[in-house]
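Presented as structure tokens, the chain that follows is alone, the form predicted alone.
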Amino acid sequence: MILWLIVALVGLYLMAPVLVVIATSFTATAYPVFPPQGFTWRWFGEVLASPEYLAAMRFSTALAAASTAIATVLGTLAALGLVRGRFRGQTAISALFLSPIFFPAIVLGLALLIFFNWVGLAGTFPGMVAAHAVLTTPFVIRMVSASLAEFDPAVEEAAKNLGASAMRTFFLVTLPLIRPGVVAGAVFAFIISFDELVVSLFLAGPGMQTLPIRIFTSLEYSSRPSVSAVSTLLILVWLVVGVPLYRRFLDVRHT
């Protein structure tokens, strides 16, 4: 009993903001009040017929699956590499592929607008999806890794052995059985690819605006509804699309 009152509190101390944002969204008042006062469909209105939210959308959504590709493609290699290999300095590549996690955005999003001004991508599309993807492998490389030291390498031998290539083992041996870790992998990048901020504010050119500046832009000259609102059917998106991929991913991995 003790326990599971623990779990619940710790439930709800994480949850709390959360349910907080989305309580708001319905709120009659013409600016984000807890408890909301009345009720209402009017900022989730306001921000499915607002041109640059829709805009927003738009950008981020293409930002982030052409970073998470790129991003999918590089780390599951990486991971290949790092978990099959046996060379020098692996560990210390190793921790050069996943330092993008431990960096300040902050100072990884200066350096980047520094080498981009320099090799001229500042301000681009490209530029910007190279960024993404730069902060987004690293999560690749860890799921793909994960999945990797579960894998038999014995089962490649045996496809070898059997007269297939080492393309044709990767493409029908090792792939399907590391799949949950490269689509795991994938929803991480995509998902930190969307919501990124900081680097992306650093980089990005005019007329280059995603969703979180959008909102962090509106949150800066006003504090209407319509933010909690965007940031609601963010959170339903996530779980429409998130919790069956994630229950998909423990589904695979038990079989």
The other form holds:
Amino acid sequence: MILWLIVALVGLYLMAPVLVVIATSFTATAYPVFPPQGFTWRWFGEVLASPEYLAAMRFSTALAAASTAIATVLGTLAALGLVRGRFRGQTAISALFLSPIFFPAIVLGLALLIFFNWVGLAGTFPGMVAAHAVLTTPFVIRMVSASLAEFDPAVEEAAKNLGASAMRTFFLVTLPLIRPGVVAGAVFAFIISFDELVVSLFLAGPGMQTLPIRIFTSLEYSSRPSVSAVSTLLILVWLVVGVPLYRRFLDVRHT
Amino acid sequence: MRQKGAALVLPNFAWLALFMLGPLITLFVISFRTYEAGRGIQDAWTIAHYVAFVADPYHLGILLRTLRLGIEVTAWCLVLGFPMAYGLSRLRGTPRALLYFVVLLPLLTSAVVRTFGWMIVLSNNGFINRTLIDLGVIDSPIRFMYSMLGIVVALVQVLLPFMVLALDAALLNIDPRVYEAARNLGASRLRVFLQITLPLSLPGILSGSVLVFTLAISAFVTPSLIGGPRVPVMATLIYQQGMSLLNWPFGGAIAFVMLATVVVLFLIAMRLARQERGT
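Given the form predicted alone above, what does the protein look like in the form predicted together with the partner chain?
Full complex below, order starting with the chain above.
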């Protein structure tokens, strides 16, 4: 009995910030208060009419799309090599490839800033894309590896025995079978990039605002309920797209 | 041995070499360069930045505060995570899936959004302080914002999922027949917990703690928004050196002290895990 009471309280604590943000985006007051007072859709309208927010959304979308494209190719190839291949140093390579998931972003951000400053990529869009591809590729590798582990390599052998080239086997046999994993990996990569803040803060040039940077800078000064509204939109995107994927991601981790 | 599949991992290896390993090596080298205000990074070699970080009381204070933050967050995650994981391990089907969703929710929200939520509730006239004052529990508001307490409250919330998942995996690995046997032999609930559940979930406690600790000491968004300049930690100091003061050698030195702490902890944890398996 006491156990379930503790579980309920901790569960409430875990949900608190999300519930608060969603609730305050409907408040009729001029600043976010909890519990909200009154009810209005006004702040959502303000976000969707704000040139700054819309520009930030467009920039984040372009950044996420470009880095996801690179991460999907790199990650799918890497997963094929790691799951189907057999080569020296395989365990070390696998650990290295997944390391960006838990690597301190603050350290990578500073390292990239200095390096990019040296090679002339600092404050540029390609530089940010390259960095985001590093951060998102591990998620593609995980998802595609799981798909690869699910089907029998004998199917590929059969195709080769029937005379198909390696290329033909990949595009006609392997790729259709792992497509769910590739798609899931790409979507996951897109959300991770779209949400990324720390590395972007180091690398964004003047006038290059991602949505998280935009929210972060507005929080450092004063915040209006429109910040809650845009945050609510972000939460909704995660809930619709992210939840099914995260379940899958964790299943992969535990096997 | 044929190097089958090595060509497939080559592109990503090259990408990481160029955009992760290369930059990290550059940062490491830079952290041993001298720096002069106004003139920037010089060509001479020095270990002064590492020495300054531990010898200067202000910076040593930041290092110790960061480690304290890691310890406090890890301890709270263990205390709150154990009942959650235990509850999870006793549920099946839909209730388990629902609780699982609640546990994962913090990971499904971006760091800024989550921290913003805490800033609203934790402020001096925020929900928590107002409720406590209305109930007569306290007279003046508890200072959560711009204090260690607020950072801990917000960080435990986001790092708790990692601890619960690690503990849940460990608890699931315990054969339920062990519990039955202990109960049949007359062991009390408390004794079962202390002598069976706790020792058998030790690998989970260990891996969860190392993960939570390392994520806590390297967290940036929460300490930066909730702690602010009044409560600097290593991550916010690195950001300040890198972006405002442009003292990259010193920022690099702090970054590598942080990385060294993380790596050493992981090595210790791996060693302990191996011993655990060996017995």
